[in-house]
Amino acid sequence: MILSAKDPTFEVTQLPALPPAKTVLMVRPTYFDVEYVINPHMEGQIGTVDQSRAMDQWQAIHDTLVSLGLDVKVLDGVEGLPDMVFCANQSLPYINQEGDPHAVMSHMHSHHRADEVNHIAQWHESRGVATVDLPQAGDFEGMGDALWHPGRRLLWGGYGYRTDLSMYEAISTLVDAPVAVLELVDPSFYHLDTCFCLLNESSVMIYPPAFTSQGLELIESMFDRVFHIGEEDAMERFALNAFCPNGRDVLLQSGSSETISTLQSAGFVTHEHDTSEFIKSGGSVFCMKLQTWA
């Protein structure tokens, strides 16, 4: 089922429950750098990454996730694949109705990143996860664009830059869940996870100009609380590429004062992290981890 507009008969709370995914994969940024340009944030950044600083930033996020009780697994980076550190993009983990872990593998938009998928697939398979190939050609970039609604079997699907709308019919069938699709309209927000941050079952943060009016109406109809974040935090600090693993704690780019104030006023606990080296490549906290059920 594809949901593209407000449907008064559709209630998120009536969907089957989805247990939390408490395992997190991170890929060590040993070979991270900006070596090509595939999004607007990479313009002028080739060769500018401080690898030592990037490793320190990555380690700090790792340590915070461990302190929050997540089971963090680490995979070594691969030489020649500088963006593999953004391990949210190469797959979409899910569990079937029997609770068995699977992962839909991505079709990366850029040839620069295509080889990353095999390495992530091998990691999944080594842990007993059944990997699933999409049955059709087209672009799909995993949990960069496809995000599980906290606690419910509902997928939010972004499309327009790195993922094709046509892919979601097959994905909906594979994961046995409806997909609420959102068209992205600003190339600076090329993945859904750059402009749409799920906090808990009833709360989300968004950057409104990244969506169509129809998309905004759909979002507003599905959440009790929709926090609008301004351009400075969203564009310059990637504040919406935050990660809330438990409905309470939010890891996000340090200095995102508007977003931090909004979150704290709403009862969330914020954990500021400097991800400035990764922002040079167009990613922040959410991009650097993958939640799985295995």
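Residue numbers count along the first chain shown, from 1. For clarity, every value in this text was computed on a predicted model and none was experimentally measured. Residues that one form lacks are left out of the comparison. So that the term is clear: the rigid core is the largest set of C-alpha atoms that superpose within 1.5 Å between two forms. Compared with the form predicted together with arginine:
With the core held fixed, Thr13 shows a CA shift below 2 Å between these two forms. Once the rigid core is aligned, the segment that moves between these two forms, defined as three or more consecutive common residues whose C-alpha shifts all reach 2 Å, runs 1-10 and is the only one.
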Second form
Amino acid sequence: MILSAKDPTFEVTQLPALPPAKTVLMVRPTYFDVEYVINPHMEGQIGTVDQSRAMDQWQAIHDTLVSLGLDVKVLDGVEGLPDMVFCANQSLPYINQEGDPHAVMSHMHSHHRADEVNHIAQWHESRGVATVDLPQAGDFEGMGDALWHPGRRLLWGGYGYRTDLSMYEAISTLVDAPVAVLELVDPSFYHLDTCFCLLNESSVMIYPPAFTSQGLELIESMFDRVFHIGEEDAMERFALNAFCPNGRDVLLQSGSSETISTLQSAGFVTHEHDTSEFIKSGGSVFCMKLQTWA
Ligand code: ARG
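Output block for the form predicted together with arginine, input the form predicted alone:
Everything in the complex follows now, all chains and molecules, and the chain you saw is the first one.
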């Protein structure tokens, strides 16, 4: 496990290659709503979701992903599970060194979301993906907190709100890759995917106040380019919950002007999407999809 900038005994470019995951799952927001409060963004939002706007916003993201050549699979939402649309959270897909697809299943922090995990496990299994249970008790919220480094067998692991640090030792063994762990220290940035956006093998965007100084040092030591994004885009627009599926195109909340100009000056192509209905629940583009190798 990699805890600080002094720990890595390798260069990222020396790690085994990880092929791109070209299949993407999305869960239709038929039953999406804010029905309880489990993060600061949900406060005051109970019952405020406009379902038909949410469906249109979701469909637009779906269509952009299809237009970028991804193989998008759609699963219906389940009544009574309003957060299931955030399908990055219930599992962590991986391939072993032989290339066989697997998924580690999550232990959701909140009981409100616990039943989502079985539905996503069934979906993986129906497609021939072996699901793997964590060998110990404790919280782990899948690709909300555990993010694959683009192109390399290295996992970035956020912890502090939804995932326990103690889970990453076991996860590292299961997925057969080192885990670089980052403590999260601001409750508004409760998942790593809210403040840390991987763009390609050498570039990442971050919201620095969400991390400790040790975490920031580690990030700076592992990337050539670390783009710092300010509070307005990161907090109000969830701009770092962006999704870059191919090292070039980036889908993100519309109106994130600082982030968009940072990305465009660095040569990325931006795709603006209104995700305002989902931001009421504390999510945007990244957490509304799951990438898998099957
Ligand atoms: N309401 C959901 C929750 O609090 C939102 C999850 C968003 N997911 C994410 N990876 N940021 O659990």
